[in-house]
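There is one chain below, alone, in structure tokens, taken in the form predicted on its own.
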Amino acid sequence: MKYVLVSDPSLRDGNHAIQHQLSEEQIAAYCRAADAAGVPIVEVGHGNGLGASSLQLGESKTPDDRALRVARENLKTTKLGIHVIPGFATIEKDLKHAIDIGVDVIRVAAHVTEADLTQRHIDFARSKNKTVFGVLMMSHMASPELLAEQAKKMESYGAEGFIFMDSAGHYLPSDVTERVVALKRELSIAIGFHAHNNLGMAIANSVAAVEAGASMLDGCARGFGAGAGNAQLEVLVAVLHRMGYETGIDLYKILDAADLAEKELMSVVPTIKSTSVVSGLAGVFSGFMKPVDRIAKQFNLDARDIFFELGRRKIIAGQEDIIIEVATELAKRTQTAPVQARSV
């Protein structure tokens, strides 16, 4: 039986969904739960991972230091991983302190076409003997090739696994199917997918990389995420058992975390509204929702808008500052049109 390696980062990209407000008590409950159904790794931290915490991404509820050190204690068997951008994270002040506290796994990651930042990450981590996979975030903005050719740089860089993210919910099966099978050509080393639901397809896409090669998956309780959610963790779990796959995750426990988690954790449960498929479609990272929506209201504008120039822009995460640009520009717009249109 082929065995999925599963990773929960509930308590990561979840805390995007609420400003980044996860408390002490949260974090050690959902572990304890999480731990309970045997669920491989469950990532802690900001929504854009270690070191982010900030006025410009949001300030944390619970700095890293504390949420780190809750989850370790009550991770028993489960491995704790955390999500590593440099830029935000230091070697100094933020790697070294993590590994310190005890972290098993780590994950850097950069954009899509700048795997070269990954190199310092990627090679003091393996000289600690953790556990690293490097990511490329925003996936969906490279072709196939250029996503195998940067995800070799960070095979050559020491990583032992590589997870592309389909940031923005941007892809279909076919478009997974085609980035897993470039990547097999390229990689000796094993190929992970980590999906947004943002046209509904998490679930979908998740299984079109297993079928095509990849072994190791995200998934998040009920789908707590950004935006429209990411892959829903107890969904995919019984469509891999239902498929054949192992995972070593129980099923009846892990609906109980999900069951925890949308009690426990979240205020309100993932869906697909109208901007999380404009999202999709324009290819914008889940995680402008909510700046979006609340720009527009205080432009006047229709968010939809908004997103679809983004897009055309190709503005990715970090770039938050460019959502009232683009506001003011289509305000601008929106004022001088019927005088345009008059003159015509």
Given for the second form:
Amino acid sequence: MKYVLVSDPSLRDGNHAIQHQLSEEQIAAYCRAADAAGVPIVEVGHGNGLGASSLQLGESKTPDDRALRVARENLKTTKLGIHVIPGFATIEKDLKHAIDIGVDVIRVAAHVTEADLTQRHIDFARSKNKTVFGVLMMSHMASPELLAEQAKKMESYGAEGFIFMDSAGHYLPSDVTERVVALKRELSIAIGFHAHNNLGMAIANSVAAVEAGASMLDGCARGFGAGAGNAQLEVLVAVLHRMGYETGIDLYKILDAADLAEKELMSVVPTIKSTSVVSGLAGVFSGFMKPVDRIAKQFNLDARDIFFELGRRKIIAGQEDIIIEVATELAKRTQTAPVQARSV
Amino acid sequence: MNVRAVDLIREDCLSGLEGRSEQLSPLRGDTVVITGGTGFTGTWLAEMIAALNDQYSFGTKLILISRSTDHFKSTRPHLANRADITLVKSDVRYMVELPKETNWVIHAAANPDNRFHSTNPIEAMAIISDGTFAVLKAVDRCGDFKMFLNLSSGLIYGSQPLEVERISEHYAGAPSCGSVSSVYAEAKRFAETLCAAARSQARIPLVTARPFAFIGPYQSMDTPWAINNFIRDALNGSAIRVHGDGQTVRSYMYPSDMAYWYLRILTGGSSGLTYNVGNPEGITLQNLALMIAGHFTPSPEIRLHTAAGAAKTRFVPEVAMAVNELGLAQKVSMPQAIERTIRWNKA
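Alternate state requested, the form predicted together with the partner chain (shown: the form predicted on its own):
The complete assembly is shown below, putting the previous chain first.
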């Protein structure tokens, strides 16, 4: 039976959905449930990863140090993972400390065209004998060939697996298949996929990924993640089992973990809101949903117009400041002409 | 580098030369130039020639050309301060002439680190292509020149099919020329053809070696290659982590054999011929991990499948050309290579 390595970033990506307000109690409760279900890897931290808590990106209710310690205490067999974006996470201040706390899996991430930035962090994590995966975000912004080229760099730096993220929830299954095929041609390490559900395609895209040869998938309980959410973990596990894949995850217990997540972690279960559809179409990072909604209200604008303008400017995660700039310009324009309805 | 580490390498060189030093006698009293002279290959060649001079009175002069001579002086003073070794700080691409007394050239200038190839693919190619061009032009001006050894790469064959046990010099595979990951291999292919052109047009006596994989002292254990990381992790008391099912096959030659083979190919190889250099006996990564673990107490844990779905690959040379034509043999077995590498890293 073919095995798919499932990673669960509910306690990291889900933080985007609640302005990074996960508490120690919530982290502990979900870690225990995921551990009992046999989830192989649980990722914990600020939505933008280690060291990203800030005024600009949103401050974590639970600092990295506490979040990782609490998770470590409550994970017995499940591995503890972190998302590391060089620039937010420094080696000296953040990564060394996280390794001392006992993280097992380090996923070093960069924008899809910026793999060069990850070499030092990958080098360091490998030198500490940790499992290291390379991650490229906003992968729809590069062609399959460019994605594969960038992934190859991460492999050469020492990444033991590679994950591409559909951060904007923009893909259709054929887009995913095309990328996995290109990656398989170029890489000799394992390939993984991280879906978002803006267009309702997260599970279908994940299935397309494994059918094309990927062997690692991400899923979040109830889809708890940025924007319209991620591939819904318990559904993903059920589908993979039905397809004949082994995940090592107990279905009943992951269903229980998802029930717990719905009750304990989120005020609202992620749904595909109108703005999610627009951000998916526009190819804008799902984590922008909350700030765009907030700023649209503040400037009395249609959030959908902001998303399309952000998409036109190819804005990426970390450039949240630009939302206000775009809103200001759109507001100026609407003073002289009404906002035009957009069609795609 | 401490005295113990220096002594271990001298032991390796003397053991490698025992009973076969006279086959290198064409080097007696001559001058050898090595480009890329302070890297892993150049350093081992310098150790071997130093041993030939000290033990067998070869009187060979050695000129090491490199951009990193300052680093070499501080880290390898036992070589840098020798009277028979001269360091020339130069980028091989911009070298106009070689010392007029040059008789032999080993062209080793290239950076084999695939992290560098990924980050600086143009530079990686230029060092090989422009560097080879510059050295060949410079050799053309030497009066009493005897042989040019071009160090190419076993990677020029492209991916080894799993069903091909060993790759011979006649294997017609090639790297994919449209891929950035091929920059090193493709540049080496170009350099081989450039050398063939120089041999034909300028009548430069020229032989080619295609190195495969090596393990031994002077290699960085942090380079993300399987064997280096296995040894590093075991030295750090950590588990040895193997991607996939551990059935990927590699082979490794110890560098004292490598250095002897290069010198023998330089002095005894036929102009125009190409010789694979490496260990023809493959080993799975799982067995390699077990072999390394056996040198430590307590034995480190070996973890397979640290990444699901890692592809199985194979990289093993056929070395019949070197064995049959030049009488070459490996003196250091794979287990001995591991043992000596660990011993040196602990020294």
